[in-house]
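Single chain ahead, written as structure tokens, the form predicted on its own.
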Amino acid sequence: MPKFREAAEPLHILLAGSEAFPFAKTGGLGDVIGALPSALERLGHQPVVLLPAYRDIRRCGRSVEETGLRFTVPIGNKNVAGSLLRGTLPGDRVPIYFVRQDEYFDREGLYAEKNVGYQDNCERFAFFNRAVIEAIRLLDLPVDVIHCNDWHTGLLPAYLKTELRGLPRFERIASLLTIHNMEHQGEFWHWDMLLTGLDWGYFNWRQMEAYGKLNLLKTGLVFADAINTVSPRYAQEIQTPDFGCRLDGVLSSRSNDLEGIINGVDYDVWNPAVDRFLPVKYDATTVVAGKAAAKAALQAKLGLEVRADVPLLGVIGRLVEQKGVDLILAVMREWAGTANPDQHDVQWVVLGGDGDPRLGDELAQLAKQHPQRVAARIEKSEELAHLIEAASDMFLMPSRFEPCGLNQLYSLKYGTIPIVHSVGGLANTVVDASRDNLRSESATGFSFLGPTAARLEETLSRACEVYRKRPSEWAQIQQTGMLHDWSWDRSARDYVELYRRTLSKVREPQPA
């Protein structure tokens, strides 16, 4: 991809997505769209952010304040009302505005309660994406790129192609999509298609219909002017069957318009030379006396034997198969029910929240089983989060696929050496500590092929047998993980670049 000078001329972003922390967050689109704009307006840019008006943005500490703006939109055959209100993301530098509608919103969860889906999420979803709209016209918002996330924004591009086409706020609007996870396509039944107010001409093959139903992923795939996914190993992933979830021909199909870029780390929350939540900040340079804090602060906290010579292994992220937990599981039983001082004398440490009720009840049993050797918190805790990832050893993702991956930057950063499954981002992110990779002191973890319980066996041998014999390869591989940038900044100069390539598209001559 040719690379684009950076202009004076700052850029007019909207970022609109159903996540942002610190205001409302079930995973990595809540960090991304959290942090991104941020990093954004200190390159120079104007950032704007769109949310849903959840319940939770009462509970986050975040000043929100009214508008006075109010709007009705069509949703299907009835007119609906909402309104405007404003805060700014941390920093107090970016505006966030959020679309207020308490019938649609003000909720307990965000998607679903007790993991069951909201019936009405087509009807709640295709509201959001007519009050963006109406709040660029309400605002009088200048917009170079609405920067979508996600199936909840699948609709914009779909908007600007075709009701809002050629009319003067909109036609020098470029929309780009950002994939997060495949996974989740918004697939509802065809008579939704009468809540978006599209015509049913589009309900076919080639643009918003998939397998007999409405998809408003596929929808915003095909309006998009552009198309990105959060690690460049995904971009490719997803294009095959094993990962595209029945959507790789309509990714195949926009490949040249398709590319990956790695997620950041916002290195004023994770970083443990300024955390809040450690007993000892540390960096590079202190990492061993930190660590050593922290661990010993953890495992007291938790009811585990306080060791400092014992690896201890840290996990953390939604309780499901697709993150290899049941993996996880499958070692963890083997292991803590021996005591064998060369290789499964370790320590496990689970936080997982969301997921399958059976995975976490298989966690507390084996809590409940080796209280010395396994501490298992089924909630969120963004405290014992930060406190986990300082602590451990190592840190355990054998996803079976993962977009990005976000807790393998935390732990690079916090000289937690992580174990990984590699694909998607995990395969772009961690290096592997080959002999060759050890001697060019290129590693920064350990990495395997194969997502099974065997596998995942063997590389945490390996990784423990580096631990306890060779603990100078062991500082080296922290080290070398600690030093590498992956900020939020690094990241948007990249997006940057998209932003204006994918501008050049709907305002310069293309060739036929």
Given for the second form:
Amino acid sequence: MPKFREAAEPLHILLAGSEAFPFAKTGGLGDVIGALPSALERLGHQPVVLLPAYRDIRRCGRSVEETGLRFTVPIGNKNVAGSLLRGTLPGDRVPIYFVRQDEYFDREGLYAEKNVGYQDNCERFAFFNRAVIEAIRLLDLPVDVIHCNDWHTGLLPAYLKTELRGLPRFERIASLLTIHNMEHQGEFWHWDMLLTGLDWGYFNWRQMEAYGKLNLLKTGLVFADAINTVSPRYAQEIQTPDFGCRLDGVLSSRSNDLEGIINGVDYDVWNPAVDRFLPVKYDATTVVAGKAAAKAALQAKLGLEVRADVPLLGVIGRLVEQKGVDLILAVMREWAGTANPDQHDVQWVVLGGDGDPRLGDELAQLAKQHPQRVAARIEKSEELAHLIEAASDMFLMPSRFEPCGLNQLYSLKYGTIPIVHSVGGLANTVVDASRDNLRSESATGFSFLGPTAARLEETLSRACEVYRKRPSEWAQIQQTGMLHDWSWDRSARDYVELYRRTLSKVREPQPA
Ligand code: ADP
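With the form predicted on its own in hand, show me what the form predicted in complex with adenosine-5'-diphosphate (ADP) looks like.
Below, the chain from earlier opens the complete complex, with every other chain and molecule after it.
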């Protein structure tokens, strides 16, 4: 395979995205952009991150300074001014630049408030994409690959392939678009095409238009040199109508340029051996005592009955249909008010910040009815998220679709056995405790096919039975999961390979 340069040569990667932990995060996308760059740097590469300067940036406790660099870009019929701030990712080795434009970004939410998306999201992110290009010029950044993430950065590959084409600074830059979730596509009415500054000629079904609307994810999918998703299984699934969210045709047409790389875990943050939120730190050799301490602490904190013997079931995530929260609620309702207290004697802890308020209300209602068995916290809390991961015996993720999923990976590290619907990244990372997998000592959790409450209940019963009656099997599943390496170093190596292959497409053009 042709290589554009020596494999040992460092790459200059510009990662552009709408979230990066710990500066601003609503979900897994933020975890990825917060951690992948440092893993790339550890491998000897030179990443730089670009992010909007949201209000959250000032609240996150890391220092950010003015660069004094200002710019103006055209957005529709206006010229909009912005400036660049500078900080570093944790570890202080990777620079992160923030695009400041207070009217667009100094707001309470990242994309929405009270579950209602900002009306001007197209304008805000068109500006951000143009600002990334200005940042390359103003900072004189050497860039081999622009690594775009989700629809918020979907215009960058289009600008590279259209108005920047042939310009000396840009012509050798390759673009990669990572899809973190097909459900969010950045769809806007057609007049927003004017905000992009691109010719109306691109507003057609092969390029920027989908079902009558401007679609910024599709734009990125069409123009990027390569595409990846955050798991190999999801990369396959989204090429089918069931999972492609109406873009399966576009994705299939690019199947030769589409692959999957499982996200990593930041083990400096998500690791029971160093976790500052736990009463007792632990690893695979001290898991029993460490989890017992966390369980007692969580039960006491949330007002549940403090009991070591009862299986504690944890749930953390956005309260949305995607995550199968309704399936969990159905089983909870049945088990919490059960006539069969022995079999269904479990405790439930749910932490869900963003999402559908009705699901939050239902959970809160159940917790009120069964305060000793159900605890629901409808808020965002890093501290509780860590404690729940450590305290729970099992972690539920019956997602209808799951591009990668991070909480099942955290669960594995914390000795908390994941119970998952076998789709997307969940299928790639959790090995079901079937007889064969137990025998070969490869099982790490319990999984099922078909997202129904009945299947979830069946699987939960199966897991509870092992928990209660076969503790040595339980310990084996726990140990296998804890010892598996899901660190970012592994994913970062895959990304480096992908960057190199993507670059060779641009710099060593293949025969048509
Ligand atoms: P998604 O990106 O689809 O929301 P992921 O599993 O990929 O789901 O990532 C979710 C991330 O957000 C995890 O780091 C999880 O711990 C975190 N998270 C979700 N809800 C909350 C919450 N209420 N409080 C704290 N962290 C949360």
